[in-house]
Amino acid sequence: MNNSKTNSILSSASNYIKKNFSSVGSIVLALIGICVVWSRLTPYFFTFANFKNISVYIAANGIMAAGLTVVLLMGGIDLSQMALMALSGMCVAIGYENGASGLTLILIAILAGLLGGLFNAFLITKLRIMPFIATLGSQLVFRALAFISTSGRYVTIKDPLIKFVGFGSVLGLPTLLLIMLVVYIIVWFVLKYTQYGRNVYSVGSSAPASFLSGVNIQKERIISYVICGACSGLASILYIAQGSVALNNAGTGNELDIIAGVILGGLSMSGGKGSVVNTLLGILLMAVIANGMSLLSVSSYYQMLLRGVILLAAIFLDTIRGKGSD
């Protein structure tokens, strides 16, 4: 009898979460609620300067999250994004020290990220290594190369274009934020209106069925990891731009923040469900939480604790959604 009641409660909870925690509206409500709480606790939250800080804070992570969205929709995972971002940044530093400037530096960053994504794709599609293990290993490779490339040195970069990316604005909006929004518009368009986008959802929902319908699954997975890597490369420019320095330890300790934000946004780790719009809201939610804790001078240890709790909650919600759809 007790087991029957427990199963009934769990079933009801699963259905409720599936219906109410998978929509854009639920994330918006959570954002509003958290904003109300922070505004009551600190007078500095609802200020234009703070909202600008949040938009700058989410820019680089937001771009990487857009790339991760494509991979997750296909049922994959990428744990190497932060390390690849750091390595791409050091490639930019090497280019800068050898006379490269402006747009060339941006192209170097994107190319370095693209090659890193291609390496991940090779491990997964050709060597048949599970995505989790493959990208966990490549994370260590990329991070080590980031240190080896400049013998552990940080490199100051004073390029005018990079400075404009970090501190400039267009129509009153930070350049960092505009770059992120352009990336989201492109990814949204590709996923919604192209054959590749339809294939991404198809493979994520059922790889065997997609194969039988003529989809080249390996090709689509390679493209998804290349996109993810290119986004990490572009994000490195934004990280460098904020401090005018390339750091080989950039992103250390924050490797799972992007995954937590994407899953909070409603993407399923099993693939085939979600949208890049939800991803943006999930990343924004994580940023607002982090911003409020910083304004309240919450200890970094407690911030780490809360990030861990949020990650576990995100995975739990994803699990419940999966059960609800069975």
Given for the second form:
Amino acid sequence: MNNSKTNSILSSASNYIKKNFSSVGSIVLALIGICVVWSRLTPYFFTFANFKNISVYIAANGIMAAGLTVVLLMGGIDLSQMALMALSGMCVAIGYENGASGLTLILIAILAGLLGGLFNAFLITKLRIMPFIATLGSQLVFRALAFISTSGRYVTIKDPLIKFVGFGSVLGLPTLLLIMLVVYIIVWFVLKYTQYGRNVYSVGSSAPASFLSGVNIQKERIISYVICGACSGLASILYIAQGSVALNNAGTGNELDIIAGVILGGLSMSGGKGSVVNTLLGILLMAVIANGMSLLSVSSYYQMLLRGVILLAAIFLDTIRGKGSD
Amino acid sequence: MKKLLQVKGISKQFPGVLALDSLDLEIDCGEVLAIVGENGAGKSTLIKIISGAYQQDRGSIIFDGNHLDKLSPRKSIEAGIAVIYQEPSYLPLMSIAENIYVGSQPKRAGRIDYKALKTQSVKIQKEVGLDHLDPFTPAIELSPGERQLLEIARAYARNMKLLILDEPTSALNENETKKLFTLIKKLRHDGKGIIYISHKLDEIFEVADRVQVLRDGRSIKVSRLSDTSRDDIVRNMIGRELKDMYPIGEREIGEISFEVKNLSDSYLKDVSFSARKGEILGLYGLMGSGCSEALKSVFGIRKKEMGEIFVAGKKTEIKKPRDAIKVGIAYIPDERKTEGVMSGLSVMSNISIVTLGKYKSGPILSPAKEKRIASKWMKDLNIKTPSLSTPIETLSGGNQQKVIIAKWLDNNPKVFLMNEPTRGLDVGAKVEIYKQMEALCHKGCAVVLVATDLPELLALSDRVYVFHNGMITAEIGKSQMTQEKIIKSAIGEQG
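Compare with the form predicted on its own: the form predicted in complex with the partner chain:
After this comes the whole thing, all chains and molecules, with the earlier chain placed first.
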């Protein structure tokens, strides 16, 4: 008896969530709600300086999330992003130590990320390893290479362009934030207005139906992982720029933050549904939660706990939304 | 006769639709009641309420003398109601015996008693006609028909009193269907009640005692099958006079536009056939005969070992669907849900997928152009959808199929391969699909049709090739086409 009561409560709760938490509007509401709570709890939250903080905080993750969006929409997943970011950062470091500077460093970062993405694509499309396992494995490979590259040594990078990326601003907006926004606009445009973008949705919705309609599934998969990798590469520049140092262990422990944010934002884990707008909101929501906890000096262990709970909640939401589509 | 189930005044409201409107239904012990109705008539909602998956808003259910209130799937099974859905739900890697007794295995000292499991399973297998199989055969090795029997066996083991079969023969071949009917007759004799839901009127006349016609959530008519006719049932189903089920008239048949020569692969043996402009060419065979495989090979889904394909006289190399599409071949897959539609995406995305390249200016898509062309197809094919941005899975099956036809029409096909294009569609939707086939023929397209529904195949085809064991065993022209002749060739009996 009790059991059926719990069940009915659970199912009515999930119906409620399905109805109310699947649109972009609901995430905006959640975002506003949390902002209100934080600003009640701490006077430092609702300040211009803090908003600048948040925007800087989300830039690197945000760019990787934009890359992940393309992969998720196509029905794939990438767990190797943080490790690839670290590896791309070390490639930049080696380039820097060998006299490269400015734009060359940025190109090195993007190229390194792109090659990493190509490696993932090779594992998934040619060796036919499941994306989850393939990128779990490549994550270790990338991370190990990041340590091997400089034998575990950090490299301080003093380059004017990189410094401008990290601390400069254009028209009053932090450069970091601007770079991220440009990436989002590009990804949004590609998804909406190119054949490749539309095919991403088709493959994510039904790979067999797309194949029978003449879509080159393998090609679109490769492109998606390469874009995702290139985003990780670009993110490494932003990460380095914030501390003027390339770290081998960059992003360790935060591997799942991006996925949690993206799913929380309303992208489907099974592909085909959502857009970069969902991604941006999800990442913003995660960042605001983390920011408030830091301001309130919540212990880092509890922050870790909350991150785990958010990840699980996000996946739970995704499951409920999935049920709704049948 | 003892009343087994009485459903009184059941209503069920979904957002925007009244799925059931004070519906009554009665069935006696030892009776087969057929339920027919177009898709959306309320059949599945009714089953889901009887099986406890949904709760009715109003009305009562009396089963075996007891009022069943607040039914849940579990309660319904315990009461003795078993539902067998179109897609069998079995555990593929478990044995027959384990499948039958899943959740209720005989135990001894806390462990599963395999000896008892075996003897009990053998007994039940005999009841349903699976006695030729070892109880420890993995379920995955069974044919679709045997899987269906396996499900009935499971219900049997749970002491069912009422069996509900939802389109049970859609995946069965002739032989398996016969076996199922024998079982149904036996169950009726044993005093079980059976609700039989099907689009196939032939089957209903063969197996049922009474038929109840549903339309728009209401019961339109209940009659003994001895007092009614096919036309009467169809008229009640669609609510209008259906003058002609098959609106395919005289057509001009032109020169040969499509030829397959000596096609062989892991399954097909030296298959050759050809189709003319404006012709509907039927391919028929029992399940596993290779006619569906032949279509897939032509379209580049299956790997060919040998063989040549000519489209409009030109030899073409087809290794993947893309190659086939380039030379103007179109294909409707038999699995509409998984291979046809892209669910979650809009009607427009589903229409433009094949020809997306046409809507580009430079590398950039033009949504305005795409929309213009998609709405043209929506009008031409009379696709009923609230808008072009509606997710396709919310459309009815017939309209989904029309969207799939539209995406190919946009590519101006010369050859249209159709693998079971009307499977699972209601009568009205089928007619709409037939009309599209006729229109294609008038445009000079060659249609190659694979259909297991023989009356349909006979009525539509100008010529039929019959497959057996991966080979073509007969070519039959319109004038000599009979059901008997086709079946004979399909089971490998010559003349």
